[in-house]
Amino acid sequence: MTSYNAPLRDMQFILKEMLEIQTYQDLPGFEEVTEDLIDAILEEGGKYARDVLHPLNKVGDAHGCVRNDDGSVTTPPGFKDAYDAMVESGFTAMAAKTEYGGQGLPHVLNVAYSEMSSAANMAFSMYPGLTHGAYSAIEAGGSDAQKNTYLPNLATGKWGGTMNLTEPQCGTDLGLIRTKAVPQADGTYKITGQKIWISAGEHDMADNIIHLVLARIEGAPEGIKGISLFIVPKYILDENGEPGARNSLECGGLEEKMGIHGNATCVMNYEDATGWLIGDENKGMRVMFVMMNAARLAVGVQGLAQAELAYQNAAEFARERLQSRSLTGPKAPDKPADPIIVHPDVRRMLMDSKAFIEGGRAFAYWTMLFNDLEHLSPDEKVREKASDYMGLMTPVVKSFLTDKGFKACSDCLQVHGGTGFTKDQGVEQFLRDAKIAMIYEGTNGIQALDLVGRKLSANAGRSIFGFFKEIDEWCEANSGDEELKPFVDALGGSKAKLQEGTTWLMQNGMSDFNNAGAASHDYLNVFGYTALTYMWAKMAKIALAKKGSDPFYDQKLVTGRYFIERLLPEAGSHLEKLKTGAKTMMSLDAEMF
């Protein structure tokens, strides 16, 4: 059986010790964040986690969802109560706006609560992570008649929602949409199509599902021009705002699954369905292009939390597995053999999964910060840059924690030996359920290509030479301090190696566009790893100012060192790999694959 502790502690000194959030409460929404208002919400929430979540986490994987003949869907066992637990406690609402029933607490304070729920149970923690996208989306897009009579009961988690892109002949291209909108003389529209890959499409935890549907309005233009997007209820709602009579759209079926069994994965069929347009007509992607930041921004959060999980569940094991000798002599004399968290390679695989975690709750954590500066500052200059930091960073944490996740959660099955691959021991379940975090919300080849082809460029490389211009400057401002050198130095020369390559692809990659398609991996990884590594000269700037107070500190620079000395190296390596080009990479023929 596993287990799931939330990391309260590192949590507490990312928010309160590394990014002050409660110093920030002149912002909206930040007036009542204080220290114990912080402290609060993580342990509940870390309680609801261990107590309710993660004890389903299992059951869900097993049992998994159930599609009715009657075309709904059956959700494992307990997850129905864990959700109305959920509800009751206010998870749902804590950074929605006040107006809409929400409790309007910061974004930043609320992804602290998404790693724990993502943690403890993935596949549950879909179902409200859609509802807020769908939440985000019609917020920023929807009429203040939409807004009022769909966010507050999205907010409570009362209803669901889902975002409906993806068809079986386009993904990630959704230009090649076919699902067409009719207007209709009262205003609605009819929609018809059919979308597939749908989380939480059909489930038996909320009264209605608001489906956020893109399609094709008829004789609108070719290509994303011409695509709009609806609000599809499964309910239509009746004249007093509550669910009335079913919509004419239904589940199809469940997709099979590696992972993430415990979410209903839809074919959603929509025939004729009532559907209300969102914004203006033909400009659909860009209202639903904040559900999917959003959503890129919480797979990110999804990598990470797994592998806080596995490494969790594998350092006990580690601890307590005896398996021969210390290379240096026996450790537990009194036992038959020592545990096997004496032997170099498996602290290798810990100290990997640690160092990255840490480094990565970090980089998550900082970047959502930003998320509420460029909503709530009034400072027209921090909101700007918030707003560059938002689109540069957000590939960067969706595809890099993915990425890393993915190996941590590999990592730690590898620790447990032969009892890793079994399914008794539980931890495979964590290497399934995170494989799915590369590839959905835009695989993260396609993150890495929006970095370099769109991000770096936009206005004419402000964002990125404004990270530079930052990193520079607290390079500066800490370079007399020994103690803080050995990151001052490392996080100097990874700058110098992101700013290489940054260079390499200004000059190389217009010239033929392939060749930025062929670095844009190593490059995003370079990035990554120098994003993590001002991440940990930040926390090491304050370990050291309080080491020898708390273990807690004295660990982190350890864990920070690590970081630099063994972690970082990679960087090198894929700068050398970004700058090879793509002459090799593309000069055989198809056939010969």
Given for the second form:
Number of protein chains: 2
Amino acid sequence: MTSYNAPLRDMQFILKEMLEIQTYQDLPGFEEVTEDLIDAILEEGGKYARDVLHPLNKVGDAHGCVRNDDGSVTTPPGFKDAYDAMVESGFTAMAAKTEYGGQGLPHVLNVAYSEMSSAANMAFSMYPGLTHGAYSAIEAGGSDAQKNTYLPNLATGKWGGTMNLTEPQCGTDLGLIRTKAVPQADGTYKITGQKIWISAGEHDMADNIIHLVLARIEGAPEGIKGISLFIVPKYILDENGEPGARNSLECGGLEEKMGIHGNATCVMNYEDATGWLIGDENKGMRVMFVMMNAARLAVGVQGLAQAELAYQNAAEFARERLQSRSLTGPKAPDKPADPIIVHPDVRRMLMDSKAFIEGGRAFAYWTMLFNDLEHLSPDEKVREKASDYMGLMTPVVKSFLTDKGFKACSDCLQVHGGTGFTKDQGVEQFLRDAKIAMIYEGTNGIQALDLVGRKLSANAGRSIFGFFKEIDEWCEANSGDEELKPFVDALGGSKAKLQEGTTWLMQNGMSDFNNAGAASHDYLNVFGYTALTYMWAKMAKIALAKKGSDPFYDQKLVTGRYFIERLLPEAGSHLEKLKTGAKTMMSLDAEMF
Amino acid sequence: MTSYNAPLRDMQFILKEMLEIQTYQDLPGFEEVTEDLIDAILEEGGKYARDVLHPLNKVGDAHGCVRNDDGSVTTPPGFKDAYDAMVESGFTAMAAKTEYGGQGLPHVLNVAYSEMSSAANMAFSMYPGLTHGAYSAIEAGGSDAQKNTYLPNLATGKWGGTMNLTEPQCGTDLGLIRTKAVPQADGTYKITGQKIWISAGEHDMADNIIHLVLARIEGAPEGIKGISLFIVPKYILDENGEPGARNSLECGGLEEKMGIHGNATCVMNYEDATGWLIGDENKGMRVMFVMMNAARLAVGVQGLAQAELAYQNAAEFARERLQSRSLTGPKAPDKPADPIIVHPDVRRMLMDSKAFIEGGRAFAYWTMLFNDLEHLSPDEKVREKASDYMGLMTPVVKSFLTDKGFKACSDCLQVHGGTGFTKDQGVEQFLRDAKIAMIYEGTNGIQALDLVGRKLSANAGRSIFGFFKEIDEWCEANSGDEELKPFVDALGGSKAKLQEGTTWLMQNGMSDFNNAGAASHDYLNVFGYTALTYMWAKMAKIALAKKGSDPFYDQKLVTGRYFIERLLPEAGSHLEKLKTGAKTMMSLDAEMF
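Could you switch over to the form predicted together with a further copy of the same chain, since the one displayed so far is the form predicted on its own?
The next block holds the full complex; its first chain is the one shown before.
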């Protein structure tokens, strides 16, 4: 049996002590964000995650979803009740705008709830997650009428939403999309085609499902410039805005997968289904990109969340399982053996996970605050920086947190020994669930290419140079602090590596684009380690000022030091690798593999 | 649909060109080992693996094993026929002694077959694998009568064998074993207790199953010094040596697991079952240790084998899947997109896997040759070195190859994008199967502790210093070769790191054993990278001499260079980590996790 308890203290530390989000009350949406409100939301969300969602995690894995003969899909036992409770609670509407029935609270607060929900039950949390994606797309690109029609019920979760991108012949390369849209006299379009891997594509928990579908209008230009985005509801709305006639679409099958069994991954067949264009013809990708940053951050948080879940269960197991004596003599002489947490190599796996998780959480929340500032700040400079950082950090949060989150799940399974491999124990599910986060919403390889190919060079490198400047200033401002010195030095060293990698890319990536591609994964990793070092340096500064007052701060400092000693060294090997370029990597003919 | 084709050319290269096993014909068992015999065995084994075993891999995963109400276990459809074909072929008897009906061929030849079999169907190959373990234990510790009674049918696979170590309260710490053995007047023992996670514990493919059971004779000393080993057959042999009366033991249940579903992982209940002592009372662990090196090497090969299987399927997918254009312009302009193998980050994952697999294969086979030399060489010095190396290399082969093998499976799944996550495609099974190899036969953490705590210090460090000397001599002998220089330099550099790590351990591990424990994982990794660099240097030397004659040698050189550029840098970060010691790692109280 596994369990999940939201790491409230750590979330509070990041939100209240590090980001100090309660100090932004002059911004719209932040007015109500007091320390008490933060605590209340975290506590309530934590209870729901622990008591309602997590007990259904294994149920969802064991039962999966079932497609019935009529094309309907039955979710695992208990999912519908948990969904109703979620709609009732208002959690999903937390960050939605007040004019559409949401609570208008900041994204940075919502991300903490999102982490809990993903950790407790990743497959379940994807239903509201996709709905949020559909909400964001319509909010970003829809007409006022479309917004008023669809957003209120998407905000609450009364209706579900989906994103229909992938087709059998295209995932990453959406220019190959074949689904076609034929304009009708009444201004609607008839949509025909097959979409695959549509998460939450069909289920029994919402009154309607609003599909957002990428398709090509007849006669549109080839490739990515001919793609439009459509709203295609499962039930077409009647004159009262209520679900009416059934649209001509159905779930043609469910995908059997390695994990996230509780989520319905659907083949969706559209056959002259009625759709409404969002925004302009052939400009569908523009709308998709607007919402993509937020969706990618959310997937990064999934990686982190599964790591937290795996870590909690591994720590509990390591405290309880008795096996062998400590290398330095018995620690529990009254018992037949010592708890395995006394063994250094078990600690290594736990500390690796803990140092990654806490640094990764700070990084994800810190980035998410820019998502709020980008839209809400009255200061144009702040908005510009926030927008720059959202662009720059998003592929790193997505890729680094899911790669390392998967590794943490593997390490935490390993802590359990043979027990971890059994279904009965349950921790193996976390590893299976976590794997998909490295793939969907743009594979981690695509994220790395986005970072080096697009984000670095945007606005002549303004984002990355701004980040370097911020780190330099932080190091300079804290250079006199003896206690903080290990963190300042580590940050300076890591930033120098990132700068060296950036320079290498600028010198070698333009002359041969394959050099940029070959370096992308390692560059993203150097970036990730540097970003987490920056977070640890910030956290250490706070903890140093408060240490002794609460053991929490002392353990924070130990964990931060561990990060520098035991995780950060990898930045060096990644830098070494990236500088070797593409030549050897690309030398073999395809048939030599 | 997945496929498997044994990498015959690479196996031939290692066996014939690098290890030159056909040159040992003056040793017993090697007399018949000509180049033709090597080819014949590889080809026949490869066909069986490709045509018989691999098609059952997914079947085994989907069906699993079923325990019937009477305690019998039904294996997946097709397994019994494949098993019969295997017994018929004589493959399992390849390395068994001729006096027991085996072919008496060297282990180094058998390991190639073992790799194929594991790659094609890991769950299936565990049945003969465990039988081989039981064979080895009886051969190592049994009386002549026991050998004559049991070995011939174990050699052929007509009977199966198992190893019964784990109990609910103990896996690693076998001193906690509770299963008891009560001496009987007739010299037998009554065995009572519960064993868990017994691979191949009960099934329908063999005429009898010979369980080897660790138990404590009444009144034996506590802990590991009171453990004895027993032969407990499922069917007690009659006066003709044929399976007779049913023994008092049964499979109480099957474990539901993350992977290797085709293998029956049993709870075994012994209730006054009749057993025969192997060797002396309370000396059971000694027999276990004799066979453990070989078993651990075999598990290392499983990690390698799953990586090879995953790699082959990923390479095939990458050649066929069309998605996006090359960064340097279209490579297949007549097609809607380029095959993804043109993308550097896809290549990175394939080349990472390939460079690991080929280096790891050389390392495993090279080590396995010492398993033969240890027993067969007439030269005492050679036997001593072989025994030293078997001890020293075994934990590295087991741990490094399964850790990196798992990573390769994850990378190769990743090459497939979303397709890789589907059951339909099938590559996700390889990742699930591969995970157990990091755990069983001593977790990888235990291997690392064995390396730093036992193997390094044995005979005052004779093994490791011998290894250093061998590398130094090799570098010295090849220092004049300009073309080989990158390999010689890389090997020298890596060996220096390993030496630095060794010195650090000697200076810090004795004063605080936790330092040794804390360093063990990273030390083992520095060792692994150094060993693979040595293998690559040896292979590069051969390939340089033959390049141009066959593209095989040119690709070998490219892959070797890739290893040095892109994999070896990790040795540096592992060294950096290990030198930080145990202090920070061990500082937190257990409840702070």
